[in-house]
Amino acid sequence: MTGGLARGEPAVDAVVVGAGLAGLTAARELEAAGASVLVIEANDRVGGRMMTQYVGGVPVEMGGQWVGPGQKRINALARELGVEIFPTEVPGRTVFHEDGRRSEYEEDGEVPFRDPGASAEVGEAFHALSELARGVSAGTPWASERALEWDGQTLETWKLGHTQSKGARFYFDLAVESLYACEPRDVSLLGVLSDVAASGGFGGLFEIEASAEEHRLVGGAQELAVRMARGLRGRVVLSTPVRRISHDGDGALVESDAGSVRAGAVVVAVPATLRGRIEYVPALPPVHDGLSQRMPMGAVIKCHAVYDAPFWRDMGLNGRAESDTGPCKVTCDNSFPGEDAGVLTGFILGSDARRWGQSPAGERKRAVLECFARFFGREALHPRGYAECDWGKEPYARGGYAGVPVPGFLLDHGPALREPVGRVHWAGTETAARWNGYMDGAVESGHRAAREVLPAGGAGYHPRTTPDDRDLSRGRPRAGATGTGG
């Protein structure tokens, strides 16, 4: 590989670094506009934080998987690619586990807290948080009138001032961990308010989850990336980490383990925290370099147990559990339609994920299955297949579901999430103005990055019609039960 910037005409119009939803969306947009594109991916597969594997003879989703009716971009993409969706809702009661006591409740019923006042207390806290979010601009939260105040504190500080009972605080924490894969102490209050505004989830944190998780994709979410890459006709290179990007007024040089390629522009579509692991010549401005140091990934281990049948349904249960005791404090029925097998999925989140991630795999599996047994009975101890993914150990993700805005991050570094640096442009779900942290946000960011590289109206550029060009006022989110967003 060369060490300096190559001169002359670029070998391609654009190089895209990363073959997740954001990178592949940008590449398709650019190619549709007549640009020559090369996608370079470090993993040996496409999909980024979407990954489908077979366990016990059935497909299971190791990464992002859910979509909601309010997420117009990802739904439009699925229709375009011919990937069908199906509803996730399974009828039945939810298991609730608090202070060693197991109980059940209907989906439309009240959560059976030990303290009967906790339900109203947590509802009031969610409402107060949502009302604050009305004063936040989703795309530019750092410009909000009270941004300095809100970005100067953690969500934990706010929670302690707005809840009193143990039950309310446990349930509030569970909502935050389910959404961010971290504790309230880890995330900026302004970051959370921005996400509530970006999703339209003004009924509470759980409403964001429900509105994002009404459907799944037949064949698994990774099928979207597989079909997108197939359409790029060999323009995707796998197992090739990018090491250096050099750029000046004449173009860019992208250097990888497989060699170098010249380009007119580069779209870097990786998690924000991984931007800084690429060398840039000239070096990134300090505010951009600091960005990659100040937006850590959440911590999540996604665990699947496959059974001959979804036995919990025979007991009138929907496979959902909410618990104050881990390792899996949240579970769901993750079975695919048309399959006889049943799949229970549990999430080890935040501090629990960091702690259990250091345990031997066999010990962790036993603890997960014992957790399932507490919720659904001893039959859960004997799956025909088991698999898990610790996203913190994935070298080109280093966590999930997405980057977490720590206090002070948005004020100092927020604009740099999307601001190009010379020939280098940025994509990824963390950069989205709406539904950031979700697959829909990744698609939005890919469209935006493509428009930056070849602005609308430029020679030969005819962008696809995207949901941004249509009425986004339809399809408001609805309230629902707990879940975890992809």
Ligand SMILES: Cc1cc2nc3c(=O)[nH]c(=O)nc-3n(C[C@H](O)[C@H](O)[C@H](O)COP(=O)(O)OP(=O)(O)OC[C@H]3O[C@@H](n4cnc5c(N)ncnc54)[C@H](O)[C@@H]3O)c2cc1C
Given for the second form:
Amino acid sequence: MTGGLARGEPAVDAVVVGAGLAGLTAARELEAAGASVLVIEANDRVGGRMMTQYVGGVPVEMGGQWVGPGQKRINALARELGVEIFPTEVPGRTVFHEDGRRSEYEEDGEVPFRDPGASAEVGEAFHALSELARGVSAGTPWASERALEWDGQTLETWKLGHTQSKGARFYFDLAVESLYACEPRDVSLLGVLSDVAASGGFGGLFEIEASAEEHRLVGGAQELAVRMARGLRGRVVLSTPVRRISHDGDGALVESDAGSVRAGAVVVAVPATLRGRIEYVPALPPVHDGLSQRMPMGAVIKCHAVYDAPFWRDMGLNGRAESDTGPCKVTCDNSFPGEDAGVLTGFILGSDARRWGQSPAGERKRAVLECFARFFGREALHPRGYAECDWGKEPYARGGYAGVPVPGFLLDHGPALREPVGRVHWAGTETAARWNGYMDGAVESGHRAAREVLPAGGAGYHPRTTPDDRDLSRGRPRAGATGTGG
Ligand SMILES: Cc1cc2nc3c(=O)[nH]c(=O)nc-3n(C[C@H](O)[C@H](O)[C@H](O)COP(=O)(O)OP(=O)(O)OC[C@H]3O[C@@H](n4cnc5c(N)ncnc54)[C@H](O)[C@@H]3O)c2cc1C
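Show the same protein again, this time as the form predicted together with this ligand rather than the form predicted on its own.
Expanding to the full complex; the earlier chain stays at the top.
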């Protein structure tokens, strides 16, 4: 294709598709280097899979919320933006529910399985995964010596070979569902080992202290995106899904329902599977198109009940529950410090999310509150506010927490995750070498994509196109375009 992209339309140096953490990180870095940038976002808010809403008068986190001490990039970004973090841990006992029997255990105590051997079995299985992960290079797992063997099986297959008791298998499943929002049968062993390698241990991912869940962000995680977008001084267009990207040696043309923009480069910062819902001219090479077909999103409904006070704390409970019976098999105390109200959050995950997502909202709410009451007593039946988000119903996420590497995906398509196609570059947490699936990975990917677009070294951007966004048709950046949604 020649000529068609060189004329007429308004032009910027780079268009970023998606105002999630990855896209906004890329846009900030490009702009800081002197490039003219336009961020085009489908939703009427920034933040993507980070969404903070007010329920019963207090903020609740519908999407990403926890950060850990090992996640250097997200912590640095929060510091830079002046968003403080606070510790997540609530002292008290955890509720454990197995085979209809409710028990409690201290934070540093043994999980009270019915089968006393189950605890050691789970510990050994987590340890064995951490040991295997030593043979995997985080970021390029497809290059591992045993990649073929490990990407040829699901985590379920591995689990069945390394655990025996019902209790151990239930707890293993619970850990995997909590981490991936899918069942062990849905995810490649190599994918899991790669994440373990990138984060320093399977058990550490699941526990709160010294893990990916140690801290939260004051004001909610979406605040990071809101502040970044504000800093981009209105160069963020909302409610504008990108439909088509054409590119050739002269540049790229990004088309949406609101009009077209010409760009020297495009950074597509959307979940890997959503890449495929945009049309590309010329069509993406098969390995890239196949990539978007083979990294499905996990399934999660995040449910919040807001109470006048965190009443479970008076019972010596920390708000955490682990259960073999849903709909919410995992809960946590998600109250914000400084608020009188108490927030209990429950996760409906994987198959449960797909099933419960089809129930009428009232029925689902009743089942969630009954679940909370089983764990924390009848007071849980009467919240002053309730809200939930089924991420599978979010048109520009289509699931969560993130894309899941199914068997064979990393071997065949992994190398294409970050590989640019002509003028088109890829960002998004799914492309990260470390902490992929997490907010930290999204930030990493945004930095990497910006560096790809910038000339070598990044210093002093040399525009290939004329910065001119005066006539963006209906896609014109609008006043207040960066406000929070919800
Ligand atoms: C329920 C839930 C809980 C989570 N918990 C945690 C947690 O505790 N800690 C953690 O670190 N991570 C967590 N995550 C994951 C974390 O939220 C994500 O990894 C991160 O926010 C992804 O950022 P991103 O920029 O890569 O993608 P996104 O946030 O998905 O951003 C992509 C953006 O692109 C937009 N878009 C899509 N298609 C188009 C299009 N065609 N045109 C224009 N725009 C488009 C979307 O609207 C979106 O704004 C959680 C996620 C969910 C859903």
